[in-house]
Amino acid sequence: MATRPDRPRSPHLFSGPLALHYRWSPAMAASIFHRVTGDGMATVGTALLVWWLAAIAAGPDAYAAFLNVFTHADGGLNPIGWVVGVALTWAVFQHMMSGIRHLVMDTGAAFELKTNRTLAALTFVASVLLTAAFWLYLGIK
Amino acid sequence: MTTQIGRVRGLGSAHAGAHHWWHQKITAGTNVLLVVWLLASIARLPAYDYTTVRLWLHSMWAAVPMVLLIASVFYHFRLGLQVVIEDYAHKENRFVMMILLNVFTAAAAAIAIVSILKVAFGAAA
């Protein structure tokens, strides 16, 4: 039997059924986090949002029952609220950013291999930072 | 009245089809606007209990620019969402979806557009 000569192999990230066959790069994880965070908040976000804005305009019992699904009675937030709250501010921020690298790629600039990776990075990093940012705002202010 | 190369840029055989793109692009700017002011607004509220959030609705300096931002957060979600539904349905799917998508966003919008105007026009305390 003739030895398997040695080839070159597909980058992949697993094995078996669940192998990629490519590199995970900065740019595949902004492109899909664009959706998920804009699907995230289109359904969830939404819901939330026009709750929060009818149980304003319903009244006190309405708005006291929005606010007990978030919080402690003692007003501060307990595990639902923080859960929602950071994840649907880090999903503004995600989507913001790279939405605003969609806008960059759209005047035909940051297509450079390594402009296009940084910028994709640093939407993470800035989503980041300024959802940790906001938080610390509300902690301290 | 248009110049000829005006007329031609971004138009194909169809004449039309840039209109989904370009108002994603116009809804995303005015989101990022209107979005920065909801997070600043919500995080220099001095309270979040009913009162005090519902006196912040009232005023017209809130009321105005939320219903902007339901009327801009929401035409760019449909926008997104229908590009989702095209990607992954197809067929009957597709048709039954794009139906459920705009029926979700004009009743969320309702619903949000007429709390926010009740709250703005009703009385103060």
Second form
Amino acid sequence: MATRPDRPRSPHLFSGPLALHYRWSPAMAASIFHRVTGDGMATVGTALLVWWLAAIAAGPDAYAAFLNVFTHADGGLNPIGWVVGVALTWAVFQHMMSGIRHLVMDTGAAFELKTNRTLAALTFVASVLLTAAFWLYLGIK
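Shown: the form predicted together with its partner chain; wanted: the form predicted on its own:
Below you will find a single chain and nothing else.
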């Protein structure tokens, strides 16, 4: 049985040389980042919390070793501390903004395409602004 080269393809498959049938949208990105930030906070955040609690329980030397990973001798954050701190803070705010978006959508609102895209994009804007405001506030104190 010969196959026909002009046979239509399923819409979920590639068409042409690796071109996808769908385009990325803010709603897709918000959904993916909601899952990623939730997983990141659950794994990285929990591991750091357990490490911190274990270091406190183990005594001053273990706690000093924990602090040396994330801070300088003067108490300021080193590059690792900045990256982990800002990343986890952004993850909290991004997950929270996306959760608020989902809460609004659970009421039956914001399903119109333009409104949905706008709210999805606003989750990223709000999370970046809240993260910057949080770290600026910490810097001022």
